[in-house]
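Here you get one chain, nothing else, as structure tokens; it is the form predicted alone.
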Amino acid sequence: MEKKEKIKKVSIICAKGSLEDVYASLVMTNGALMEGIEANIFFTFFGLDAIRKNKMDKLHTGTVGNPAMEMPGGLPFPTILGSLPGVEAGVSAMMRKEMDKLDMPPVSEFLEIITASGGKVYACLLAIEMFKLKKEDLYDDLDGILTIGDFYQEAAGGQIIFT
């Protein structure tokens, strides 16, 4: 059997702001750090909601147009239901409840765990400018606001994973 080379570095790109997409990025980043892998997480476009102080712990599950969404019993979730008032909030609350059962921390705490473990947290300059955000709107322990070129420098020598 061929011996595989161990991954030494990963850079995770989080471009979506739904609860499930942000947690996928956070779990992958934290998991890498726990395995002794150097890890960066780069938030861009709607993924910035994960590091916006006023939104990070209030993310929602995407209910409209989510082909993987199921109703109890495994029936497909009709997209039209996701557009009804209160459905997205209810689904998001159920998702948070299930995450709480697994002791998954809120986004703000997850970011603290990542930075305390040596992970780097970056924001995309282009997206920051596009959404007219300021550094003070963002997670306090942000390691930087980067251009895409700067991000590639930080990612050099590692795997880039887009979630």
Second form
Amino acid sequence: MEKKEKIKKVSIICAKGSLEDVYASLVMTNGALMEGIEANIFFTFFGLDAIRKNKMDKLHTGTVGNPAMEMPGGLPFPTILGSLPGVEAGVSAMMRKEMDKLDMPPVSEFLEIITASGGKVYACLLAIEMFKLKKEDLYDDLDGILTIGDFYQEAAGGQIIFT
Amino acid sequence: MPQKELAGKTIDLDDKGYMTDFSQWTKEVAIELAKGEEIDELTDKHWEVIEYLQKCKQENVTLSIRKVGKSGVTTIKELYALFPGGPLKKSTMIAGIPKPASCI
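Alternative state: the form predicted in complex with its partner chain, after the form predicted alone:
Every component of the complex follows; first up is the chain already shown.
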């Protein structure tokens, strides 16, 4: 059993607010912690939706301009259909239901799991100011609101992944 | 297949160090496996978690951190404290069951 070199620390930046982008960041962060890797997750720009209390569990997936989108059963999903009112919400709700079947927690619970696992959850100061958000709008166990300089300091000694 | 002498018994392991034959598992073997993972002492709580994991395996329940956290046996925070540096992967190894193929 030869020991391969191990990743010791990762800092993951979540800059997009669609369901799949946010989950990619959350799964990577939690997955790192499960492997014994120190992990930070930093939310910026639209990624902030994942830590906004009123939005985190209602994230959508884009049904327009998403060439990978398909109908249940695998038929092509016409872009024009994705633009109809309610379609995006319906598709997103369906997606969340499928994720639940795989035991993927809702975003709010996923963040709690990351915090309980020793992961650090950060938000970007500049983006918070831009979207005029207050601390009480955000996830309660936030470990800090950081400038980009602070973020680099927290990320020291590890690898940075931008999703 | 690699083998290792643990607690006076020859134990079959896979290439990642997980036991491949659960019938070879004993508490003494678990204590030796734990030492290999830098866990010097298995407390009552450790055993409780180990028994829970073995029961899940028996019932073919897919394991995840979330499930263990909701089991009532332990919390996620405690699980990380009991098995530092990879709670699910270490606890299943010590319990003598395969590493869960779970991303959550």
